[in-house]
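We begin with a single chain expressed as structure tokens, specifically the form predicted alone.
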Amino acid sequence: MIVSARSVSLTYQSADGEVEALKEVSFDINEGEFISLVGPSGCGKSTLLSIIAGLERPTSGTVYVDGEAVTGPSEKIGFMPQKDQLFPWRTIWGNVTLGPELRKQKDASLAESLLERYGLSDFKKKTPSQLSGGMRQRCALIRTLATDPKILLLDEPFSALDYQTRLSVSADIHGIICNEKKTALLVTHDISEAVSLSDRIVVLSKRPGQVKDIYDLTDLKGLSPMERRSDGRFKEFFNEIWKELDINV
């Protein structure tokens, strides 16, 4: 496995004195596999994504990263945060290079031949304004893969886009992420975008969150995220899981 949660658990103070926001989560990710992270809102995801990240320590328990404990951000690990955040007065060329930049990474060839693979090349030049939505997305992605990092954190990368675009983009992105052999973890509140994307599913509870439980969805694998929607068994583990989240809102 490369990423290994061990018994997380993270207390915060608040103005109401203490918030048990995660208890005691365990999961494993293995190496290639596209996880999604759902359960009620407030329950702790993007959290246990920052924990990952090593952006956010926890109160107990351990990550372990490629065998590693994480105690900080690792160059191993790719965050891809809500909104896409490309610096608007930055070129394409030049948002997609930040990260090699930032790292004083003279060789750009990376970031040149993720443009020129997935169809962003003759774009180089414009900014953000002129490109779509899901274009932009496409060039939020191809800026975390530049630095090539072996696992992909994705913190409801879709959530502001409307409904048609949202089914092409997510699609899109996991065919990219597929092609390019990343570990990814995506926390989404959307169960159909999860099960049309995933090889499992972690199923939180509420807060504070704990695993529920873990639906594997190799019955789907080789299946396209439409070809998933179009399943009858799409409908059986959407069913499934709604019922798990429904005991706890």
Contents of the next structure:
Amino acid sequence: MIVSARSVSLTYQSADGEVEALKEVSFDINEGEFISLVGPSGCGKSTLLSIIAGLERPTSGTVYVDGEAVTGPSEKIGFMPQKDQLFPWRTIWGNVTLGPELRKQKDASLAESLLERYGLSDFKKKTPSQLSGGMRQRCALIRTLATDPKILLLDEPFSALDYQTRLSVSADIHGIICNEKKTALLVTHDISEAVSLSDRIVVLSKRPGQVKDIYDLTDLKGLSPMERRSDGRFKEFFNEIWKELDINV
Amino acid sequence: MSEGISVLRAEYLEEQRKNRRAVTFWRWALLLLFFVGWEAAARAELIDPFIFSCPSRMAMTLASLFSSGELFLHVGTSVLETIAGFILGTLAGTAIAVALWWSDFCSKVAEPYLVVLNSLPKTALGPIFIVWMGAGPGAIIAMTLAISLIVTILDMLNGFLETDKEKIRLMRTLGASKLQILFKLVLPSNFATMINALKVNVGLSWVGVIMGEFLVSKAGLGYLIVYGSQVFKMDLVMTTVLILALSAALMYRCILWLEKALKKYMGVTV
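Would you mind giving the form predicted in complex with the partner chain, to go alongside the form predicted alone above?
Let's see the whole complex now, leading with the same chain.
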């Protein structure tokens, strides 16, 4: 087990009162797994990700990463935010080496070889605005991978893309993550995205977020995201999770 | 025209060029018309040139200011005071904004003071500065600073606080310290805010300098205007206002040029 959340609860205090965001959330992630976290909006998915990343402290409970309790941002964890968040005032090279630069590491050979491996070497001196949406997303992933984290946390990274781009980019990013043998936790509100990419899906309930169910998609293992979408079981999983989310308009 | 351009495109480009030329033409024509009309009205005795002055008398005033060397003294004094106030206001304003961004507590404490100082007419402080700093450039620069400082602080702080929260979150997960977040994210992402503050401050610094020179001075464009009106030399007043307009416009152009150079230097594309 590389990540282990143990009865994580978080209650926000504000002038208007208390908000219980997460309640007794427990789940585990095995090394190399791709896990998705789905739930109705406002259920605390992003908050949970912030807690695992060490940006927020839970009110009670503990998250263990690689056996150690999380107390702050760690090199073991890489974070991929909503949208690509590339800095427009930096070149692609300047963007992908941001992590090593902030940690004062001179060695940027990992970033170099990642750019090489994923066909972006020629764009090193370009600015983000000169790249397509898919390429920018690849750069954002390489920026995260350049510090060699063990676990990737993805916070709805594809939500800003249009539908077609999203299908291909999510498959692309999924491919790179598998290729680099990283463990990944993806937060998404898109059930079909979760079913097409994940090994397991953790479903959170409405606020306060609790683990409602965990779906095992081992049956679909070995299929590419696109193949999964056309598989007969895809719809079954989709419908089950949809019912589970219990979204009322 | 070059090959490979469709007829429609060529027509469009021609149309654009014509349009630009017409705009330039009318800009100059308007200026010329204004001065010619002014001169003609004075000659035809429709207006009294003693009160309204006229371009020919202004030209003579300018020539005498130039030959006596007074022109450079007064323009130089005002320009130097403006630049000093402008640089001080922008630097101090940015530094204070950084401090307020850094400490949420300080920012909350300072808020009512900033609001009050922002709405206070800074001219009211003029006499205080004169008493404190004496009748000289010191008081004038203090006046300039008073006018531009608060606005700079408020604008910069606003820009800093609007830095993308997701980018800050990303920086923190990459292990960035607060100082790194400031220098590698907050300041570069507020480049446009800074340039904007510079542009606003050029104008405000001129207001401060002229204001200050009205109150107390022995040289400068503001001094010339006040002196001219007191001895009823309207030629001098009008000429000075014209010189002032030109100087201010020229300085604004310098900022535009600086903006371009900075953008090129920093490789900023947005």
